[in-house]
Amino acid sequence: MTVTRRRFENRLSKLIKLPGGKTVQEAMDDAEANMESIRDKVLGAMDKKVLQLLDSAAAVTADPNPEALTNCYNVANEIFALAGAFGKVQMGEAAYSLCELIDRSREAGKWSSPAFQAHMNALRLMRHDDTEEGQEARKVVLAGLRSVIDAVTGPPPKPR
């Protein structure tokens, strides 16, 4: 019996070896330009998410039922994702902090409407204050949000 070996052509490997195409830097520049082209649209969508969150805040403050909390958590998580992609790091941290407040409050079986309102106010501030002078103030606000969560729910769980 004869064994015949055939070597299949890898088209991707062949394409990569062809001259021309983009350099890594060109691809990165194109990706950045594409992100910049949708920046205003995405930041507008993020503004709508913040307004949606603020609208639902009244329902959560009056009655922190599981459905309302889940809705707020999901919207805050979307804000976190959008903010990070477009350099709004501190706003993303405030949205993440709200998610943390909701998670830890559920686990601890405790709820604080003032802590929730503090997060709502912080999100509003983070979106509309992009000044360099406000940088340090935003850091203080974020540290305050962390301490508010700890005061409501106790210290964070230790990593395993």
Second form
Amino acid sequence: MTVTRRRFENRLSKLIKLPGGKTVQEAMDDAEANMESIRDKVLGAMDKKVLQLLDSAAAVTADPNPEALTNCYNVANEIFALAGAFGKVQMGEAAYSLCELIDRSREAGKWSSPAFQAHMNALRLMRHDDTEEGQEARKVVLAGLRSVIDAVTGPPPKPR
Amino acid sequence: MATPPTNPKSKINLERATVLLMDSSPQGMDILVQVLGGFGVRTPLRAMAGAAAMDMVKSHLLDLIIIDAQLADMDGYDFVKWLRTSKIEPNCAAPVILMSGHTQVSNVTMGRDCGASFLVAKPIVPRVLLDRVIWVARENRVFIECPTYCGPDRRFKFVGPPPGTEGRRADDLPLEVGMANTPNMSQDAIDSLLQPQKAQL
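Can you return the structure of this protein in the form predicted in complex with the partner chain rather than the form predicted alone?
Full complex below, order starting with the chain above.
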């Protein structure tokens, strides 16, 4: 097998050292302030995605075809990314768990509508209750989702 | 992957860097634009689909690409693979940070083998992303081209060949140290190496 090794100039390494700019701390502070400015807009859009997922639940339960599951997976993956970026960690975990259920079910060739419904119920709960007092209860729900996935699909598969 | 800690007081300048951002979700793109804006990037190029991004690769000189693994019309992994094998120089070797939310089991090896410079797990956290940007700016890995892989050298820790193998490279050293082939140094010679000496400054 022929292997070619070449060295290209890393232009970014030169540009980043140019005079001016800002300190690393300033860059992080500015980025966080900028993110805060779009917080409400992004979380509003995320909430619409959660509703979209919940609205599609009945149809997916009735007919869990590959296209519908891929769509659910993609929306849940987006919810995970948006929720986590703005500190809605448990909502993000519930969405991540749904991705995990769909992916591992596809890999294992098994499907469980009750497991899917449990995830929908968890998302509904996270959406309605993000209070400090409900945090422990939500932790229990998330742990339950992990057990449900293991029960349906078996242990996590190893990467190929 | 260990990253040296970045001094919060050290300065960075990304004002003149041409950065291509790729995310098919409008909200995901908003987050990226705001975060990179905070880092000092002036006007990042934005693409929400692979086809548009390919046009930008052909028409702009890019210093950094940040891409989501899940695009509207193609996988981010496939885009990076296309970029690395495109022979569009120097963009084919530009630093690429690939962001991934949940990774499907079938895509884990794709993430490793597509040729990205760094994989970042979502959700996006400014501190983590800035660390990775600084990391890819500091690195100068050799670009490997072979039938099975195209991209920055995946072995950059220099810990020798994987255990149980002899290594495939001319400069791979054997794990076992052989017998010395020159005489041992005398104790005086060793002492003189360790002895503090006056230096004229």
